[in-house]
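Here's a solo chain for you in structure tokens, the form predicted on its own.
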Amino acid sequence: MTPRGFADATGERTLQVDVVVVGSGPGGSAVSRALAERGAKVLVLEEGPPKPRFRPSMPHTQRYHMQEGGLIVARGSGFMPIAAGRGVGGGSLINSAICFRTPDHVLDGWAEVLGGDARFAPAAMAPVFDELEALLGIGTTPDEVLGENNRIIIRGARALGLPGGAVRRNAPGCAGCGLCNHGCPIGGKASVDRVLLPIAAAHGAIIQGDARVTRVIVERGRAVGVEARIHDTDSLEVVGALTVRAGTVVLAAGAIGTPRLLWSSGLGDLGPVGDGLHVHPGNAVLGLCDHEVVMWRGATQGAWFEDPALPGVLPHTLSLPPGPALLMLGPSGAAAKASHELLPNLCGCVVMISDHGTGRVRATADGRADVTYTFEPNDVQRIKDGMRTTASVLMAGGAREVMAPVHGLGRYTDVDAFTAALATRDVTDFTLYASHPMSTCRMGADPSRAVIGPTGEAHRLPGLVIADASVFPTSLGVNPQLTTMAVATMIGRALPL
């Protein structure tokens, strides 16, 4: 059985390790595996539960597996919820298992930001991607688990001559139950708690859940450890206190959690900590078909396409269970009953953009995330353009009407009419959502513009390393979990021990 933590985590204790890693998601698991395989004594601390608490209920998922109960909302151009994972396995527990490699043009841009350092160039990253894809069983979603919702997108993109198809996912045992965002009920998804963390544990790493890190300890100008509170999984009552002394402190709490912790620790002066937030914002388009679809059956987000005329816009399947689908349709009362009858015939696609707008993360007095985000006007237009193309794909794939969660938009049988209606809407009319926070502790060669250097080590605080999506120098443009694992693996393998 894989070691999960201390036999008794209550009371007060102090531990000495080589490396303490804060966070156990894609970044934390990958860097822990890399360091443990090198012989380092590694302790992984995770705020969330030590084991997945699956239930097909969004309130349940928010409570146990989303940071701050799923209530992180960015203020600014509007109000936009931002999802961040929680629990041993982090965001990999509740994501859709999508695994895109980092686009080459993005990595080429990173090399420029890193002053010509080519360690993350496409050729250097390729063997790490190969390795992780083999470990995680990443492969193209098979037809037998696609479901009609995904097939509509594939048919529509093919009919319009657009690149796309079935998505590559780390779900080798997928049965197409459509519940990935709540956790996998059958263990078919190769989330990092099932793959990378067990490898780390086999090399001696200790993984401790229910441990919320509250402070990075700094002595004589060096990070030397962390302080944490151990809490009960269900009541959140504090049951223990932990001090960890370590030669290296690795933060991998995500692009919200990492800067939040640094600011709470009084370390917001380590450069642009929390600045430059990117989130891949977007909206959705729904289609109504004459035939039965049942959008919650089949692989969650199992298909994608792109329009070469819209670089940085990535539409992929939207899969919703009945409750959230009804909420997205909007009406209440008698109108809700009519909407209920539409559910079996709905298909959907989410439009995600690589954003040029930015935000920032700070910490409130009680340690919660304080997030703001401002849209660049052209980003809003790019979302609208992506929604237009997506409406065309859905109709070409089998939908007879299209609609969207945009205030007062209505339903349309004509894409031009749909597009004209979108054109009159402001960003505040959109039901926006973001699930890929990144770039808040950026990597770069210039200490005035970056928090860490190419090795992952902080420019202004020896002993501190960051290894999660917060280090991305730019917006990624694709779902980030595979990139996060690859970058964290490379950081873990290069760190001096």
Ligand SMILES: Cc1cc2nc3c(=O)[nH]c(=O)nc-3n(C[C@H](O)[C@H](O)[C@H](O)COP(=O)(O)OP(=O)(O)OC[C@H]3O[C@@H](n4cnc5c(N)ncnc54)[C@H](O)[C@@H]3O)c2cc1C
The other form holds:
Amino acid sequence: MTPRGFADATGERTLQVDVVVVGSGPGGSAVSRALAERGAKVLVLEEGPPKPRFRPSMPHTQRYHMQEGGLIVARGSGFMPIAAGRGVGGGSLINSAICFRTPDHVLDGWAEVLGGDARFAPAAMAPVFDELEALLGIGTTPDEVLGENNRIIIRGARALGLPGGAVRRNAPGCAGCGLCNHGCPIGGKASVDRVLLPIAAAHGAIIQGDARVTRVIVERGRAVGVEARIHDTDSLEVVGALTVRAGTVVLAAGAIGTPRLLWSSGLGDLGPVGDGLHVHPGNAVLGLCDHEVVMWRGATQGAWFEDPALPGVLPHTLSLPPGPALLMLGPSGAAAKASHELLPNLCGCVVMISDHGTGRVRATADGRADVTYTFEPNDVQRIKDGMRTTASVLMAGGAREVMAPVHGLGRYTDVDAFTAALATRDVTDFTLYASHPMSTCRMGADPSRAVIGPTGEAHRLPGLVIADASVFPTSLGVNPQLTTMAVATMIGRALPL
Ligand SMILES: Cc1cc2nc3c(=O)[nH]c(=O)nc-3n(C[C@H](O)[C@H](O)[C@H](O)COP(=O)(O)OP(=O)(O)OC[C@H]3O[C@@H](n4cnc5c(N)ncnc54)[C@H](O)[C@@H]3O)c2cc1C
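What would you give as the form predicted in complex with this ligand, now that the form predicted on its own is on the page?
Full assembly next; the chain just shown is listed first.
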């Protein structure tokens, strides 16, 4: 069943529902499902297209399926693009389908921030993870779709005795075409538009795409609804206006979109709104093999490993199409020809860390995100340490040389020489990129340090609830979509209706 919006969304209209949910990513879809299953009349408003517009082209993906056209950049320690998905399904449409449960030690830390409230403790979360994993068909990536890029990491980690292997993913129909980040062309990924939203719709939820919420309406000290503009999918021309009045307003516009909307609505004073941004920053190591790898074939980001000596560092496969891979290699002009020849034999691995560095999200006058992020020196060192181990893994797995998207670094056949060269570079030499924004409207017991309490309800504005990756009290250290779904499910199940 495909989730449906209004038959005709043009013109002006006013609607009354029990709950309006802003955003339809992992958070918005999970909370909508939970609330609709309980009998609430739910309306989901989503800025991006109602149906996927997948095409394996970066400009096309940016236009339709990335917030702000893929141009969100954090200033601070250099310029760091931050990717966030857009469309009915949010980030799950274009993500790599990696699914990790939240580590127990992270959830134990949350219980402390929540003043001893154990609702997200490991034992309470386990049944929700079991349920979501079954629904989304989450399982270990099968060997036949892994491809050589992933296999190099698996072989290398095994040779060095490091834990890891094929990643668990919500892609039960994966054919290994490597196109996840442009949307699955064969419907093999169990993105939330294919699983959670249809359940919500079967329980009466209306899911309206092409609807950008511009303001949260507050009356007599309570959130009572939202205003939205309906636009044409292609031209973005505004064709309708919607005023929704609701008993509960749930924001699930993501860790960039939720604080952006609150600041645009003049609600930046609801606590530390937009502060404490974490992004799981990192870098990557590329390996050059004697044999053909073709890193853009095989399950997207299908392998991982960890080094017990480096807690909070999570290396996993880098799967890049040829264009971005060439950009990462860097050279232009005559040197570019050499890069083309390297391309088929490259393998790659991302090094992602659980960050202590933080940033903040505000809104510009025209409603775009204004983002800053500052690295902590120790985080940069942890990335470098992870890159050293990753270089060793790639060499043990079959690479002859290693390199990295770090300004002026060069190519190395020896990991010690690679590490020594890396030690002389700082974060401004890194090619920065992040796609895991979180923690910008944190959950916590103390209203001076958190925007929402353990139930998801705003400390300072009755009627307002938040249920997306912005609520995490800390950085996770693992890819966030499954945690986002689980937390939003639990918020939706416990909300007073
Ligand atoms: C390229 C990429 C690869 C990734 N790979 C993985 C992976 O393999 N595994 C993993 O766990 N995580 C991955 N992630 C991260 C993961 O997708 C996100 O953590 C997750 O989607 C966050 O869910 P969310 O509901 O908080 O926000 P989102 O998924 O960002 O959803 C928010 C939704 O709200 C909509 N919205 C925003 N503002 C408004 C507004 N004003 N009005 C109406 N709608 C609005 C947006 O269009 C969007 O659809 C990846 C992300 C990207 C971009």
